[in-house]
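Take a look at this single chain, the form predicted on its own, given in structure tokens.
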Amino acid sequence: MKVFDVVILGGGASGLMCAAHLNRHSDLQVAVIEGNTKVGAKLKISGGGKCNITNVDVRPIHFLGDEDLIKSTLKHFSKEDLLRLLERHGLEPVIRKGRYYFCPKSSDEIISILKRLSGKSKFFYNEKIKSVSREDGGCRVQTDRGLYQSRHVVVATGGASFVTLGASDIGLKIAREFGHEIIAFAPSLVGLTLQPEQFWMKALSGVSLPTRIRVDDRVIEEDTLFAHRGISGPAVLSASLYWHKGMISIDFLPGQDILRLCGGQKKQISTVMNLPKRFSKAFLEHLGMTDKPCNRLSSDELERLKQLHEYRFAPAGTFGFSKAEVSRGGVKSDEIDHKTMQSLKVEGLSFIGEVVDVTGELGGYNFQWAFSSAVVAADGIMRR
């Protein structure tokens, strides 16, 4: 049996940051158990291999979950704290689209820093977690290759998306075994499939345009990408976080008024729309209209054109875990100490990152949550 002060389950963003923080600020003996052959698998592939680390605008409004927990966690280790840490170690993220922080060259840059900062930890690769139990005043972790004893176990096992990277719901199983209430994982930041009435969109595969999507009281402004299976792109992925079932509304021409654009014009409808021609043609056909000069539109046709700004429909479902960026759901936050990320049911057990019932929109929010919750947990362990 291997004995440590802290055993971290998972070598992803949250697990690495937790180990790094413990290594930098304490002499605790730390072990990281990772199911893959390398750490940071999700960091490696995210953002097209350049890793969208965080966002210019990191506020609780961009997350789904317990607002008090989100607010206190992001305050404890903020976006500014993260950027200062990375810059001190030679990484100055670049901003894209005025809001997204990326590694300038490759996601290997941030992985390298986290590996270096957690270098005092002992890493164990290719080990699958079987169970965690509470024994002899500490915790025991059983893997398929050995037994570990520690005073504290940090569950940083992530969600169920990216099965090809070894993702699973083992973190929820551990929580459930200890009596925690959990919310089952569901695909999130994922494309949405269509009802037959919206199949006209499938013919637009490859077309992208700026949109404003409303789901209940949430509004997302970003690009929508039409795909063979349905709709995707940044706006749809973020909107999927808040959609469970029921209606959504899409404004295909945000910031403009189609009736004002058409008013008295001799130009064709598709011309004043100033949208991709494939979209304009398909949308008009869907409305049962032909492209014509705006000054020849009837009052009924003008009324139908308003749907360009509020096209309401109910998606059929999602593209599933195989295409999801993250998993929504996790260990319920009211059973976690907000100041330490430790279980309120089991001494010496913490939950961080995606395994907690907090999920962010697309744009670096989930990595920021992973890093912030990891630091909160590490500081809680050191205080204890």
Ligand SMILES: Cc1cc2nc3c(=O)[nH]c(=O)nc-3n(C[C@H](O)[C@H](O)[C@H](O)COP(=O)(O)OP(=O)(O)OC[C@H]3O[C@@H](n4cnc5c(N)ncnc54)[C@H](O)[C@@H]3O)c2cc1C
Contents of the next structure:
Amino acid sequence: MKVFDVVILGGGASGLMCAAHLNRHSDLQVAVIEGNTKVGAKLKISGGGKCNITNVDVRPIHFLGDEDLIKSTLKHFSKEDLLRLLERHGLEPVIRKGRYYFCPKSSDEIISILKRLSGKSKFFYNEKIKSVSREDGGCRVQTDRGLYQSRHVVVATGGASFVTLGASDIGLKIAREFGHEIIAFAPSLVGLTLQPEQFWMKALSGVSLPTRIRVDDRVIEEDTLFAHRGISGPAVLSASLYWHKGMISIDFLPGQDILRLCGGQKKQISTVMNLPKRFSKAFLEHLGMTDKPCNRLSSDELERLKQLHEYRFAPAGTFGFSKAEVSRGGVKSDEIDHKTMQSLKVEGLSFIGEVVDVTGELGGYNFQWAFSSAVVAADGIMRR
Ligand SMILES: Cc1cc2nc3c(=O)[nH]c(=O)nc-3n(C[C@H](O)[C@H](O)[C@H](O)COP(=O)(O)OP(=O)(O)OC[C@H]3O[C@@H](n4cnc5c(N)ncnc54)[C@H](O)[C@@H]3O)c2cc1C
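Okay, that was the form predicted on its own. Show me the form predicted together with the named molecule next.
Entire complex below, previous chain first.
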């Protein structure tokens, strides 16, 4: 049996940051157990290989979960703290679209910093975590290759999406074994499939446009991408976070008023819409209209055109876990100490990152959460 002061389960974003923080500020003996042959599989492929690290606007409104926990965690290790740490170690992220922080060249830049900073930890690769139990005043971890004993175990095993990258729901199983309440994982930040009435969008595969999507009381302004299976792109992915089987509404021409644009014009409707031709054609057809000069539109047609700003429908489902960037749900946060991320049921057991019931929109929010919660847990362990 191997004995350590801290055993971290999972060498992803949160596990690496937790190990790095413990190594930088303490002499605790830290082990990281990882099922893959390398750490940071999701960091590596994220953001198209450039890792969208965080966002210019990191406020709780961009997350789903316990607002108090999110607020205190993001305050403890903020976006500014993260950027300062990375800059101190030679990484100056670039801002894209005025809001998203990315690695300038490749996600390997952030992975290599986290690996370097967690270098004092002992890494165990290719080892599948099976269970955790309470023994001898600490926690015992059983893997498919051995046993570990430690006073502190940090569950950083992430969500269930992208099984091909090593994802599993072991974190939820561990939580459940200890009597924690959990919310089952559901695919999130994922494309949405369509009902037959919306199949007209399928013909638009490859077209992308700026949109404003409303789901319940949330409004997302970003691009929507039409795909063969349904709708995707940044706006839809973020909207999927808040979507629970109901209506969504899309404004395909945000910030403008189609009726004002048309007002008595001799120009064709498709010209004043100024949207990709394939879209205007398919949309007008769907409304049962033909393209014609605006001044020849009947009042009924003008009424139908308003749908361009409020196209309401109920998506059929999602593209599923294999395409989802994150899993919504996780270990319920009211049974976690907000100041330490430690379980309120089991001494010495903490939960960080995606396994906790906190999920961010698209745009770097999930890494920020993974890093911030990791630092809160590491500081909590050092205080204990
Ligand atoms: C394609 C894609 C792109 C993304 N892009 C972004 C982005 O640009 N910005 C952003 O903020 N977020 C992005 N995300 C989300 C982000 O990757 C996750 O939210 C984040 O990695 C969560 O960190 P974590 O440490 O909780 O989990 P992970 O980083 O997933 O780490 C969990 C680790 O635990 C290991 N593990 C799991 N089960 C076991 C087991 N039984 N035994 C041993 N090891 C196990 C896994 O192999 C993994 O290494 C993206 C996700 C995907 C899938």
